[in-house]
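The chain below stands alone and is given as structure tokens, in the form predicted on its own.
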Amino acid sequence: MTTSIRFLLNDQEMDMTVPPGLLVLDLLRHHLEKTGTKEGCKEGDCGACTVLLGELTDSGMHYRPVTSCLLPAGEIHGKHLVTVEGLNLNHLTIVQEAIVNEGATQCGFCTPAIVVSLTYGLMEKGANFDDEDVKYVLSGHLCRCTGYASLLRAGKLIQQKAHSLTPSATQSENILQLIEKGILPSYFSEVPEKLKRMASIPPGNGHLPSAKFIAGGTDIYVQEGESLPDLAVTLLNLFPEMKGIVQKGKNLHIGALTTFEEFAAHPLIQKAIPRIKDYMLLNASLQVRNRATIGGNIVNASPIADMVILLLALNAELILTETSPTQKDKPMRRIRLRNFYKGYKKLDKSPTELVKEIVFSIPEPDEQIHFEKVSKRRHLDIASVNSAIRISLKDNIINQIHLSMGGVAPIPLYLSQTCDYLSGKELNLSNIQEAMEIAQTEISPISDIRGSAEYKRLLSRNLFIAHFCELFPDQFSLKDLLNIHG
């Protein structure tokens, strides 16, 4: 199966026929000779293949960094694909110059992608590019040679140059300034008009009953990447009706194709979950968060899926829709997320159903939400154990509670017995200790590469305690909590 795609590659208009499931990384390196984009882990972990993907929105051009090893070629139709070659001027850019001056490269393998991400930081933040932004855009890059101190120093130099820009509210306005200052190539100003001439959706990518469905690709390309170019695939990201976040009454409706980064950046989500950006930093790099979708995380059914664990604690529901032409008249189906998992990688979903939306109630002012995670790396790693809680009190009585835990069962686990016990109980040490013991009967961890069963039981206790320590520091001292644990 092939499809026609038209897109901008740096400053060139491209018209190609390719398998829609072909990785953009392979398209660039093996078909288009753009070898500045490096192949490292090919799992989205190292960041060496980072490119910018730009699309025209109502507010102008919007670019985001993504790992090209997780991006299907069929998705770049009508978009602007920027590689490190497309950032070249007749002189070193301020990003390249800063890296050179600070000796922030040795073997150079990871450097092109780092240049891409730091340039994105300038495009996104402009004059407001600061220390935290430097760390934010570099978070998805691994460098074995230099460490990161020299890169952070390079970031400082870039910030000094950025201060000459006028503060701006939009990425499009920042881009125009960067062009005027000779920091971005001038062709960027022509991109919006060029994209307007291109069709928004490539032909031949409608719903296919026998197709392999691809959303963010963050797991399927790791598991089946070599075979996908040869298969009939449906690229779900070509269906914008499955994106977005809206409030309907007292509920938030999340389109299944909403990315992790879009979820964390949305004002409605930040109001509902004030620490959501902190939690997301634990879960994946910026480049991967720009690909990973909420619906994909749910359907992938990993027992340690970070977003699923959070959504279980939010007591979320799923809205499923039919894709088969023979089933189109069937009404959409709703199911509680906690009932969606029937066993390891077994879902209450037919092969022709898709998760269309995720729905959860907006937290009341007296409700609190918290997420905890332990992994081998502190950030951007797969969890050994993770856990989330949603809780509200009235006169120190637990009015409502939802607890979830990952890495301790064959499925992402909602701790129903523990929640039933705590509901209506006073929040005190005795009840927390009893609930913790009930939780231990609900979990069934196994030993694997991420830890022994005994270690995971210990982690589950620690994370259980951490919820109450973080949310109610005035009620429980560390000594009290250690006594509970011991």
The other form holds:
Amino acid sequence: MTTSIRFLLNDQEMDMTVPPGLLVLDLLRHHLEKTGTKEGCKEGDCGACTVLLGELTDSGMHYRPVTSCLLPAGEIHGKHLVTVEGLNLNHLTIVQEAIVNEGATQCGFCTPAIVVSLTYGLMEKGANFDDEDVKYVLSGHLCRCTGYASLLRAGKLIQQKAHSLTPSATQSENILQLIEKGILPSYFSEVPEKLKRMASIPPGNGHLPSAKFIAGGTDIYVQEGESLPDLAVTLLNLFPEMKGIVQKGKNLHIGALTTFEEFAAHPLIQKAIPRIKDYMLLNASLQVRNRATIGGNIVNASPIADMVILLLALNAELILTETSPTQKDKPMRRIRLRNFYKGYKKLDKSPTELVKEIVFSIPEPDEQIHFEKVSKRRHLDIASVNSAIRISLKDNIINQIHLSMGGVAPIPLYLSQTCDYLSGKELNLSNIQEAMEIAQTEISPISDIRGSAEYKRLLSRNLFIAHFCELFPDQFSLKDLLNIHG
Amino acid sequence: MKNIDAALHTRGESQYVSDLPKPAGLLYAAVFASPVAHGEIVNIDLKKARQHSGVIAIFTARDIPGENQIGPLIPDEPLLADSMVHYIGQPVAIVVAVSPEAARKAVKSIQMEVKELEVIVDPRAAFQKGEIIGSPRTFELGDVDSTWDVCDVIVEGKCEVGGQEHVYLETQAVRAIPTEAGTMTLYSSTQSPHAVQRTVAKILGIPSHRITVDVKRLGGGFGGKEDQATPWACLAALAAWHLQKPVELVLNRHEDILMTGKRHPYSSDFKIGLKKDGTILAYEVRHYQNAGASADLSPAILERTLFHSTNAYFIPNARIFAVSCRTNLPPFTAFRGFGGPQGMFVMECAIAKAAEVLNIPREEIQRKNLLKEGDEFPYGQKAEAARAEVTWDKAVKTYDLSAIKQRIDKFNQTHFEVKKGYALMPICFGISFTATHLNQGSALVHVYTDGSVSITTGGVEMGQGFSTKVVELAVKTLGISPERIRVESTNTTRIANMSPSAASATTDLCGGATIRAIEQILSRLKRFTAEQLSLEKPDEITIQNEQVLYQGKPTGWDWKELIQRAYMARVSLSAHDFWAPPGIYFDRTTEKGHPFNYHVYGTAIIEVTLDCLRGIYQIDSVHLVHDLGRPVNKLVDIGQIEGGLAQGLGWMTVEDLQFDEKGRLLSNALASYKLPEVYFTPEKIDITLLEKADNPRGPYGSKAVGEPPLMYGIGVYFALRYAMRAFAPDKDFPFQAPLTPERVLINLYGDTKSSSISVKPQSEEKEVQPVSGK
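Same protein, the form predicted in complex with the partner chain this time rather than the form predicted on its own?
In what comes next, the whole complex appears, and the chain from above leads the way.
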């Protein structure tokens, strides 16, 4: 299966025929001699293959860093693909110069992609590029040589130089300034025109063939990456109507193709889940968050899926749609997320059904939401155990409660008995302690690379405690909940 | 001077093996590896694999024309398994195809029938069954046995320390290109071009001079490509030899993690005896090294464990036993520190335990027993220019240890769920290959008629900044501008018999050789100048800023003119030279000698914050004082200190190498083997370099830098232990590294089947033997 794609590679217009599931990393290195993009792990963990993917939006060009090892070639149609070669000028840019001056490159293998991400940081934040932004854009990059200290110093040098920019709200404005200051090549200013001229028509034209579905690809490429270039695949991102977040009455509707990063950046979500951005930093790198979709996370059915655990506690519902032409008369179907999982990686979903939307009610002012996660490495790691809670009180009586826990069962677990027990109960020490015991009876962790069963049990208990200590610090403490004296 | 490769790196223009332009007809290889950890091969079925589209050929042990043997120290490792397999990931066959994808698909359809045998993964179990490599070794100083009686307190314990995956960002990679008349050129990502040359020649059954190995740079090595780049080069060479076509073999990350060796896990027992005031009188330790399935470099690594088992301390009575145990895991190999870190970790555990029993701060024992000038190491060498105390005292003063302690203890008194901890970590690391013969370096220097200079050495650039240091040394010696100097690829035709780039010693050895080669040329040029300009004392001719001076005054000649005139006068403008530091030797029958050219010292103070509810932690700061001698290039050296430190911190905390009892690697991808990322980095890292710290044994007074800083990372283990003890003061925690969040939480709360978990004090009595009457 092949498809024809037209896209802009740096300053060059490309027109080629490729298998849609071919990895952009392989396309770059093996077919286009762009060897500045490196293969480090081919599963989105090291960032050495990071490229920028630019799309023409209503407010001009919008670029995102993504790992090219998880990006299907069929998706770059009509887009601007930027590799390190496309950032080079005759002189070193301020990003490159800062890395050289601080000795922030040793073996150099991770460096080109780091240049790509730091340059993205300037495109996104311009004059406001700060220390946290430096970490934010570096977070998806592994560097085994430097230990990052010199990279953080390089980040400071870049910030100092960026102070001469004028603060602006959009990437497009920043990009124009960066061109003017000799930080980005001038061809970037011609990209919107070029893309328009290339007239990007999605090859899917609205009809969804039911081949192998690929959304963000961040899991499927890790699991089946080698076979996907040979298969007939349907790249769901070519059907953008499944993207976006809207409010309908008291509910939020999340398009299944909404990425983690889009989800966390959305004002409606930030209002509903105030600490969403903190949670996201634990969950995945920026490059992966830019690709991973909410729907994909749900369908992948990992018992430890961070977003699923959060959505379970939000008491979300799914809207499924049938794609098979023979089943066209079937109406859309709604199902509560907590009823969607039937066993390990078993879903209440036919192979031709797609998760189209995720719906949850907007939290009322008296409702609180909290997410906890512990992984071996604090950031950007897969959880040993994760857990979320949504709770509302009326006169210290638990009005409504939803609790979820991941990594402790074959499915992402909704703690229904614990929730049943706590609803209508007073929020006090003995009730919470009793609920802790019930939760322990609902979970059935196994020993694996993420931790022993014993550890997961202990961690589940402590994360349960953490919810109440975090949300009600005046009422609960670790000391009280564990009856530790002295 | 900035790193000479840095600008290229940032532009994505630096070439690694698989970035080189492809030669016509390039084929790609993939390796079929054993899926079982131990067994007899009954049958290998290649039929299906051969039918795959794109497959050109498949080679097994039977196709090796020379000797099927790659063991670097002991001939116990076949290139391709013939009758037996000894670990999961052991190469059995190599498939060559028109694309890497085609080769990998064919590999998947290879069927191997194996009669499975018992699998050993634990080094102590291997030892009990007599599965050892080489002979056990014992270093001894003083009289341990008679000293126990005079100790006020004796503490015993057990330590487990995990391995470590290198995660060089560039995986193992090689390209083999057959050339005319049965010769071959290999572009290999290796720290040891000569080992590749020698071993490929052996495998093919041809003399070494028919093999050329060329190395421009490595995308990281850290020891993982010291010996273990060799098998992949041999496999590609084998295929290229038979097919007479260029063959590339690049492991993907999964294959690399599965098939290559890592830092050795160790299991150790210690016994330490002290006076009440903390003076260590006796120390006995037994190290069981998990060597994996074949010797690889394990005996040499074991030896460095023996050398560094007392770290920076003088212990008058010590007995250090170490044995290399054969298990059914991939052969563990060199990794920055080379066995030293494991030895030091156990020493620090013993001190921690003793301090806990004596109820005195750990650092009191540490400080009291630091090496002084003239103190004897258990291997007979005496500490010269000992800087253990001076770096310690400087760290304590510069970073105000008492303020740190006060701040932390105050914090801990007022916080229950969150605790802070600190630890000091002194290091003492010997510089030299412990195999004395490897302490040799070569350089070849050409000056071209336009005044430009080409330098080839036996050293490999792998990110450690070696090339930059060579330029720096050359500039100092020549007195010309760095722009005139180019460091060439490392090449076995230009430099013969080179030692691996390892043991932190490459700049000392190959930099030393470079200086001598340049001095040869300079001396010819000076003689020539003296003759031409009728100057009496050639020794008083110097070159500074490209100007030729006599007794400090301009002669009117500059570098370019000098070179052109010398060339026209038929003066040789090339030199090869050699450097072998004198005075190092070691006698393995007595286990005594003077194995190290010198030692590197330093002390770190590490602070952490521990979330005792979740078991997670943050490294707040690392303050350290380090001895670089007179650094050749501070930017490069600081980078080495910070990078080594990060690897040490990772090894002690989150880098959790796990195998199951079947010998399967569980942490088999970067999704399950986690290394430090940017948020892991300590909030604050301060590095103070020891001043007025000349080192007459290093080039221009400098000291080696590569490995020692890694061992500062060991301190984080004890900082976390401090915080854990602040939360559960009555508990006795086992010594197990890495201290993952899982181990922290289990340690803090103990065994639990339900939620009724409580913090219970455990008795320490078993571990302590108070000696009566003292």
